[in-house]
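Quick heads-up: it's one chain on its own, the form predicted on its own, in structure tokens.
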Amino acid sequence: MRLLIASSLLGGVLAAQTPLDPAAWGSDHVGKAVPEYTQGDECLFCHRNEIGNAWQRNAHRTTMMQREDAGALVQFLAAGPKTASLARQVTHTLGYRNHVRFLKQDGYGKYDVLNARIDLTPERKVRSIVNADSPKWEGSAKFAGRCAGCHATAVDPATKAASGIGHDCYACHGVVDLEHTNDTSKIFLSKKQRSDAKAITATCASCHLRDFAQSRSTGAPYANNFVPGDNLFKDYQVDWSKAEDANLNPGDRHVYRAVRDVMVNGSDLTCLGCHSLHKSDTLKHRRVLTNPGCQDCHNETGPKSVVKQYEVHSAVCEY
């Protein structure tokens, strides 16, 4: 009987077990209509103080932004001799930290993608602009087929139209029971509902596994109507060998390894052990003991604020 080894993030305890079938638990909404859900604006009526301010700068919210929020980057595009006329058509931007693409709305929940891309330095200064000499709109099929599932919220399986830009609360919390105001255990990922390691990990994995995973039913690189709490892997097939692929950049390899350890090796350690859901800080990282998983991105010794430098490339995202 073949055995796999899963290691504990905090204690370093090793546990041997038979491999698990990632598709053998839970249910899914593959191919079904997007369920009715409470939108983030309604959530912020109660959560505006503790979440609202930080959320504006959160990487999940900025996966896609309106033109006015992108400001200077659209102005930079407008300054180019061949991109100026196209810049006037931009309604939204895609990406935030290292690479930014430009979009124009093409109907409800659909967006045309400009082939010109701005690459940024860590200080968010413009490093370069790709395709500045031959800019063109590439059509809404690209956004629908590649980008929508991880940069927008609630993509309709039939039309590929996104219900919202960026990640609304639904993207992580799913369909919220309105009675959670009296009992917070009724909302997924609340402090009282974080015991299901598989469901939590599937939610993170629905966007963070990339390039070597796809929907069986659609062939798209993102899940077919994933609702948080579902079993992503009933329809989403993954190349688990990437968890040990030395040629994959450390950040993406870390994601594959963490998800595999839960789904195949039976670990109960989720992304929430180190990563804050609403905040963009590293406080949890600094509190965690050093272990092999940490060393994907951090050095074995020394301050955890020092992160290994590496390049990230994505065929799906075209950078």
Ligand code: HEC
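Follow the form predicted on its own with the form predicted in complex with ligand HEC, if you could.
Just the single chain follows, nothing else.
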């Protein structure tokens, strides 16, 4: 009886809540030039101790690397009989943790993608080479039109050239006022400017809503000239139903859910309530109050030490 009352009360509260319009705040940079920004090397000159060391291993940096920084990755490709000659042409790698693709620079900010992919085991051994028998370069239109916006930095909407490889500080901190050394409230994501749930969520969402979102103005699967602080959702169209889609893997589904809960349902639990970006950990997620989203990875009842097994796949990322 008591349960019945509680659940009908809850239903009433939910029904009374009007969904928010994610596009209804702020502005964006669609149709504008890419702003001038300070490059990471300069930031790290001052921030090398607290940020620099861990940054070397951060997945956002290693998602695209020059060949000479990529360690053994290109050697894995060179070991295949049919991929060996193409391995010599590789200038950059794409991906690092579980799946790796290979790139050949083709002019300023443009890259040709090799169709072959290396899948790694957790011990960083080669599990398989996909397309090992028929490797070929796919043309630079592919990277520019389908990958650049999420794996490189500051893609020019007109030329589609990326101005930085991997994710420079700009991708999350935006245009940084160098006066911030005296007043850290001037810099997005500083301890003093880390409370705008919508702006934070939009920044992470600008790359993490894979497969079921696209730019209205360009038709590309990535955002058009997003600058942190912008409202992504004026131009980026998202299929919000994916937040509850049991067929979507939990890795991607919990991202859709987290973004939907902030942008549509007015929650203030951002990605940063669970993730520490620079420490690359999720330790604080254990302290969040249980909510329906926990079931993306844990069972409804029983200990939280049990985590549902899942594999992450993505059509747009081709793995």
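Note that the rigid core is defined as the largest set of C-alphas that superpose within 1.5 Å between two forms. Just so we're clear, the structure is a prediction, and the values are computed from it rather than from any experiment. Positions refer to the first chain, counted from 1.
Colleague: So with the core overlaid, does the Cα of C297 end up 2 Å or more away between these two forms?
Modeller: Superposed on the core, C297 moves its C-alpha 2 Å or more between these two forms.
Colleague: Quick check: V306 between these two forms - does its CA shift reach 2 Å or more after fitting the rigid core?
Modeller: Yes; that C-alpha moves by at least 2 Å between these two forms.
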